[in-house]
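There is one chain below, alone, in structure tokens, taken in the form predicted on its own.
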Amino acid sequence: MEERLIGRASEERVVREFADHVSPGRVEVYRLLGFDRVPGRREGVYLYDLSGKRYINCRSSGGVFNLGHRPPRVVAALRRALEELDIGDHILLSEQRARLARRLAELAPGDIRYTLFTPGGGEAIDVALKLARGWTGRPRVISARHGYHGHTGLALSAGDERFKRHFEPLAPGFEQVPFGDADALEAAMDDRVAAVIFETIPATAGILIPPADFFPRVRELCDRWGAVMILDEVQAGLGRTGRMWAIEEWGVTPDILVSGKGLSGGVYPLSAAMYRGHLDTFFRRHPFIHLSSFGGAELGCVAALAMLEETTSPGFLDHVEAMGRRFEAGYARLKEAHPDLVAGWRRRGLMMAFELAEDRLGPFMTYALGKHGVLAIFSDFRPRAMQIMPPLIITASEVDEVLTAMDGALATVRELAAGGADPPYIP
């Protein structure tokens, strides 16, 4: 009989070994948040710690678990693939990469045609920025304040100061403007701008929804100045907003669209930089300019194709929107019941910010939700905004379970705030 992988050691021992050999700093933070638990069994929208307590995962690792934990269709596809495939040789041609890239071209907005695969979203952002600089021959990149694009080289340079200040000097030529402010972007544009890069809906900034004319103006400004328009949908894409791609709401086609997290199906790391045909003139001149040993691993391609099969099945996106509306109705009831704590919410599909009355309440709410069996986190740059991003397969009864937990958590938050407790410090 094969030995199980989960529960081979006690939770206490796993936490100790994690602190001893992986990251004592993270263990300290988890303890401050009251969530120094070790995930064990996981299935669908639920995960269990090693003591057996159940949680609904409303973090979904930023969208990795769009189809929940261990989605049966994706797991079955990967198991079949293991009978024939391995990761493949990244430098050779690949039937599986060709199949997946063709499917993405069919699903992508506008005339996006080509895809370069990477293991993670940060590297896919690096590819996008390298392509923009290589194709234009220009140095400048404009991104958003409080934006987040990953922790690799160029991706880190495009992100907010908080993420990169400890590693300076970084790549030069990067600057930020406020997200959603097309006038500020226009003032910053010139003929040295290689790329403008934004998250379609910035998560770490608090699930911000831009003005209706923002992305059309970004497109017009990039066209006017000959800059490459890059959209980061690592979190917002693949059905998260009730559309296959969040940018579809604004009817705009970027030059490069970056996807990741959910592309993995939750079982095999895979990300992608998808781009329009005119940009490929650079890669035709330099076809081996970006190599990635594990980029487009053939096992990952099979998993991603199975994920796309489910995400594009009839009624799937309608379900996402219906569950989002159910959450929204529940948020209205929570605001009525807790008017001193709840300020409002923002939502596209199941990409949601639940806004509390002040920043200090976000860490309290993260702590309280954990105690009530829900995993969710506050936003880095707007701590009052709780990110509620459950798996897209969540059912009506599971939505109601989350809303009941949120009601109990708000009561806990009130007690903590009234008692003068200090919110946990999160470095």
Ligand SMILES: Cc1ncc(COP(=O)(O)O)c(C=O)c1O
The other form holds:
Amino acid sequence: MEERLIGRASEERVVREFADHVSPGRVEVYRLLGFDRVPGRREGVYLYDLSGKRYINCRSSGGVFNLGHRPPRVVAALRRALEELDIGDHILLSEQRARLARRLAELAPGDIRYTLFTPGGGEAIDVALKLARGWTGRPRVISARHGYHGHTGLALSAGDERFKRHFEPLAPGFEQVPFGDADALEAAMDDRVAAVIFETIPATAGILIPPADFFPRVRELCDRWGAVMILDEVQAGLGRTGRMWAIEEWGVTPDILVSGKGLSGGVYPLSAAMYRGHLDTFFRRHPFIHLSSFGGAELGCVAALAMLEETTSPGFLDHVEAMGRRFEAGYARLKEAHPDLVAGWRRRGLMMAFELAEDRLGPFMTYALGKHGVLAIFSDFRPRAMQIMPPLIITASEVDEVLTAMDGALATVRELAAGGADPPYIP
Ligand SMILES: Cc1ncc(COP(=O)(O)O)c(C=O)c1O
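Which structure goes with the form predicted together with the ligand, now that we have seen the form predicted on its own?
To see the whole picture, the full complex is given below, headed by that same chain.
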């Protein structure tokens, strides 16, 4: 019998080794938040720590686990792929990459046609911004304050000031406007803007839902000034909002749509910058201008096709919306039971912010939810907004389990807050 991978060492020993050789700073923060637990067995919506305590994963790593942990169809496809394939050579042709790109073109909004694959979401954003600058020959990029697009080069520059301040000078030409404010965007536009980039529903900012006319106006401003419109759906795409792509709600087609995280079912790193046909004139002149050894790895492509099969199966998106509604009904009951602590919620499908009365309650709630068996975190730029992002395959009884845990966690939060304790951690 082969030795198992999970649980070879005690939890204490793993924490010690992690602190000694990976990151003592992170271990300190995990301790403060009461999350110094080591993930072990995982299956569906559940994650178990090495001591066997069970959690419902309402973080889903921002969408990586949209289909839950180790989705059987995707795991089987990856196993099967290992019989015949490997990563592939990224500068050669690829049958699997072509097949996945064709499927994405079928599913993407409007006339989006081509895909360039990368391992991570940040790199896919870099590709999108390189394409926008290369195609327009312009320098300026406008993005959102409190936005997050990854920690790599141009993606970092497009994100909020907080992520960048230790690394100045960064790429010049990047400016931020408040998210959802089309007038501010209009005032910032000119004929030197290469790209406007937003998360369709910014997660780190607190799961914000822009007004109905926002994205149509962004589209119109980009058209008026000849700028490339880029949407980041690394978290919001692939069924998370109850639609295949979150932007479908606003009925506009971006020039570039970026996907990642859940794209290959949580078992292989794969991200994608998908773009409309006219932009390809730039890559046609420079077909090897962005290279990434692991970009479009064939194993990941096979996993992604299996993920898409599941996400596009009949009734899948209806289920997402039905579970979202069930959560919403529960949130209303929680607000009634804890009017002093609960301010409200925002929701599209299963992309949800559960909003507490003040910022300092978010870290308390993260801590308390962990104690009650639910993994969920507060938003970086709006700590009062708890991000509730369960796997899309969550069932009605599992939703009820989460709601019961939230009820218990709120009681714990009340005790913690009444004790006058400082929140355990604020970024
Ligand atoms: C909206 C958004 N864009 C981009 C990224 C970057 O993706 P990755 O971590 O795969 O580089 C993230 C990661 O959390 C994200 O949430």
